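Let's start with one chain on its own, the form predicted alone, as structure tokens.
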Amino acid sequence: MKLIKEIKKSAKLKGKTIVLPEGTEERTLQAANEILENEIAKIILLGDKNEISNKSKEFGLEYISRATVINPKDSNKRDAYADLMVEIRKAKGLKKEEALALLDNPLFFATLMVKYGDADGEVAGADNSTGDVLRPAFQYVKTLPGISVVSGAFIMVLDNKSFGDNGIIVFADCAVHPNPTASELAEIAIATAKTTKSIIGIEPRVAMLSFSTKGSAKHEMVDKVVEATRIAKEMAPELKIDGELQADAAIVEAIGQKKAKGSEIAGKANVLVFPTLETGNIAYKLVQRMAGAEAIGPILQGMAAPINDLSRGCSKEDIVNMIAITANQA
């Protein structure tokens, strides 16, 4: 696809580290192999040297001898590690020991390489529970500045390109935040026009969906959205965005200059913001499903660094291509 491998060219160019805490996961070292041929991204793999080392020549991995292999047990950069682990969780009575203990896990040390800077991004969840995943993510490496919420935006590619940016709109949150407040919304929103700039490399128009269109209906779950859209443009007065808007006002020009006159981003939108966590999980699988669109994602943001998760059905070209997408978010 495409735009996939416009992602990795542009990941290419970048030189970040990604570091894959379940370095032994077969899919994930096949993955971090092809990354490695193709210059995408270096990386770092987190287990045991030896099993790395022993899989690798099993699965005929030649270029993983190319990683940085770290064993989270025996490296020299737990002390400092276990340092800001207490200094960012001393207000829970966090330990030095008890730091020691958990960066153990290479979900623990993976986090704490990105939030140290030793790494820019860390991709997991082929071995791991999301939960597992995300723990230390949000105790140690927290959210952006002005940012409370992480939300999951997904990638559309459409076949019909008369959507969106040539077939590409973005959906947000599909994934993590089941009832944002209006505030909460606003961020969304901008952490979305974020993501869809530094991964897609387009201007993004964000359109806040509701079930009414410029005051066409009353209800209190409008308001919310209006409410979040004079948010997002008051934080971020540069952003294109508009709202409220019906689904058809947002994506089909006709129906968008007809209901909303004026707008610069009623039919014309590339970034589709939904109320709610269902409208935005159903949306997507039901765009997914019928019309056969790519989803690609969930691509987790509003963190203060990129990690982000996999599924654990995942195969290796979704590990390879969120390298790519961490990648370009670092």
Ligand code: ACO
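Switch over from the form predicted alone to the form predicted together with ligand ACO, please.
Since only the chain itself is given, any partners or molecules it might have are not part of what comes next.
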């Protein structure tokens, strides 16, 4: 697909280093091999050196020899990382022995590599749950200045080119924050607009979705979206954003003009911000399965450094794409 090709091309130019904590996992090794063969990014694999070497031979992965392999259990950076962890978590009373024990876990070790500047980004989740991948990142990498929540966006690529920008439309939050407040929802909208611009290179037009369009229904859930739109406009006055809009009013020109006359977003949105994680997660999966859309993500946004989570059902290709996206975010 053209978009993914562009993302890989741009990652290649950046020459970033991505750490893969699940270094002995089969799809991860295959993805790393493809990344290294095509020089899309430099790769650090975490795990036992012999196990990685034996598996690479078994699977015929000749480019894995270009990766740096680190075993978190015997790395000479453990002491420095543990000191940094204690410093970051001093308010929580973290002790150095506890930090050293946490560093045995490759998910913590990888996060500390990113925090310390030894890697530009991390991709994990082929073998671990979303919560286990995100918790170390929340605790040690934290959010960008001015952003309090991390959220997850999907780039949806549709065959029907009349939606979004030539069939490309970004959905969020589909992965992380279950029930955002109005101000958190405003942050999610701003972060998603940034992701849209930086990863796809298109000008974002953000619709704040609800079951109401411009006051057609009255409910506290609608009030939250109206308030989030107001806050987002205040936080980012240059952003093209409108709400509250129903999904049809957001993406279908004729309906948008009828229900939200004069709106510069209605009918033209290329970014859809959902009011809750439930709605966003359900919507992306339905569009993926029922409309046959390609769903690229979740791209985690709002984190101070790029750390991305995979679905445990991911393919080798999903991991390759996510490494390229992460390199672009770095």
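Please read these numbers as outputs of a predicted model, since none were measured by experiment. Numbering follows the first chain given and starts at 1.
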- Note on the structure: Hinge check, options Leu46, Asn270, Gln301, Pro275, rigid parts compared between these two forms; hit at Gln301
